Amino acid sequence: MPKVKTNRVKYPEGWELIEPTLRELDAKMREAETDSHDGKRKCETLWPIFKVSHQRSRYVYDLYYRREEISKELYEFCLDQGYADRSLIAKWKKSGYERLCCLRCIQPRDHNYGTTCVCRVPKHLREEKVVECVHCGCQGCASGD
């Protein structure tokens, strides 16, 4: 007879310390998903979702790599359960991408002339001083800013 699968997840040690913040960010995400789109451009409707996703990933990244307050087991659990974006964190570990807002900003296929997003240009090199990324609403995520 096969084993009965359950939806119970075994939380690693230390989960109770980060759970309230992750639950709060989940509530913000649900609010951003159900927010009204009236009066917004098509691209602007996704900006709050990108922002909350970035906050959640940055929270887990900072706890593990900067403050060293969570274990590797808990870090891997957060990545596996979707609490943080594994690809975005991998980019943050590379030099020059420490402040990257989203992965779409560095994909050349999403931009004219096969380059990266305007938010990746350092502020002192920009012609226009106030610029918003079309993809995520970022106003500048170049490492030199």
Given for the second form:
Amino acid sequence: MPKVKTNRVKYPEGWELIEPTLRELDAKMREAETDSHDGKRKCETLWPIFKVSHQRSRYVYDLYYRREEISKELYEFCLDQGYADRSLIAKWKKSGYERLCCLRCIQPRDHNYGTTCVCRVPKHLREEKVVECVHCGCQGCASGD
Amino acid sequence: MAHRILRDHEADGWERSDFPIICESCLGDNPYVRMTKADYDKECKICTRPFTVFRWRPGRNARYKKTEICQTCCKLKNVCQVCLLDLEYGLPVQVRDTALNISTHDSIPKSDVNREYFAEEHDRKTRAGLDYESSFGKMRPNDTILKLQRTTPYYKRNQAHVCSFYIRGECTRGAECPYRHEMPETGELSQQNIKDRYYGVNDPVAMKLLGKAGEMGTLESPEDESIKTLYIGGLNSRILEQDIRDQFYAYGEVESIRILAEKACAFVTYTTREGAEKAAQELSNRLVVNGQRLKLTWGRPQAPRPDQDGSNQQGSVAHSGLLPRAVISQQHNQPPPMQYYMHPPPPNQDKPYYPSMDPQRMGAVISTQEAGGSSTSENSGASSSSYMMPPPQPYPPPPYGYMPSPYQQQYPPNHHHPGPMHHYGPPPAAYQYPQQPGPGSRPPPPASVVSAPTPDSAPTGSGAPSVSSQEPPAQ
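Condition change, the form predicted on its own to the form predicted in complex with the partner chain:
Full complex below, order starting with the chain above.
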């Protein structure tokens, strides 16, 4: 993931408009990576990583699919350069997964009984109202709520 | 411990099984249970051999439970794999062994290689189908153990553990914390050790239970020397007078036997006090007639009936009045006091109507009802007394004039005061009638309770005098 402007990478037009936000998000990610683990549970230390990654991908996705402010070329460029997660965005395009938090939460192999994470359950169907899913700290990513 | 590398399942004596051996309480209240099975997932807490771990959630408000000991160990002591309590009685190993006088204790080695060898040998024999000397199937139940046993499943033990961060005041998880935010119980009972519990040695819960068992076994003789009558409860129509006579004639000359079919009880009167005492002593926990287990206590002389408006309980217990009050109330509590859909309709008023017969009352402590239910507590202040149909007057006050009503006022409706030992009936908080014993037929339980409300009844001092003034002259 290039953080430094090198000469080899050719930035398509429109890049200057989105660059500051992307750099900010990168910085946030760097911060999440280097945060100390004190006072946090073992799983909790990873949550900011997932959160920032979601946020970043969300930004790019929104720009292209929702607001349509960048070109396809620029969008592909972002994906290639690692500013957004391609597979996560692929999920967002599906109905019912528009707000998916991370890819781990829908992976049945990662869960007992081959189910998905509790954060995927809509709030009105759950018994416990406040949850933080153990993978990414998500508090509910069902499309309904 | 030996370092375990799986080479060959059979040879190493690692255990595999298909379904856990667990008790009802540990399985939970939900008829649908999803369970994971993991072969050789953990080592048995007793014999440290790897075994198949099953993990499930016993109900909605429960934590996940898993099997803690292997099936070999569990079969050796006939206990549940999770809670290590006996499968049949729900009692700790020590209690069951003492009560039934069996001792598997010595034959099981407890240390190191010896133990592993024994467990493996045992396992091998079982798998080979050889009959080992398990005597658990042939044990005959004893009265003591029948009294001690747990009859309904106890789901409180499936609750989540106490949040250790909360204890220190540091729980940052807040609402989503799955652990209980309560202070832990302290005291002797909280220092339990799984090995002690399994081998039946030095188990604090067991000691407590055995202590209780020792005390409750004795049926004390009443102070009133003239009482020669024993009350028998739990009768059914198949039990004839002759059957009762057969049981009781051996202890002394029987003056009379009176059976009251509608109350499912009988009274046996001896000509001599000694005969009655002997019978009580011998049969007190062991009375079985025609296969039916019966309850035996001392009878109580009929109290002089005070004049009361409303239906008169005491009088309408017309049979012989030898019924201890506590027992009357108990009888009516026999139908399980649970809020099920099909309540029998309240009986019509020509039969005696006890407050305890109203199924709505049973344990359901609703504020209006409860306040109204403390019928003689005119001091209830709340107008709920008028709201209730004229509540039948309770029994005349017990000898020491203790009324539970002022006591009840002090507590929020749903508080069930733990109170004294409740061998003889439901907790006092919900009910109006006093749980008082017949003179001396029980160890004085409310004595401790009497002292408790006296500081409390000071504020309702106005109430108390009014209560007592209403009451008919004591007997």
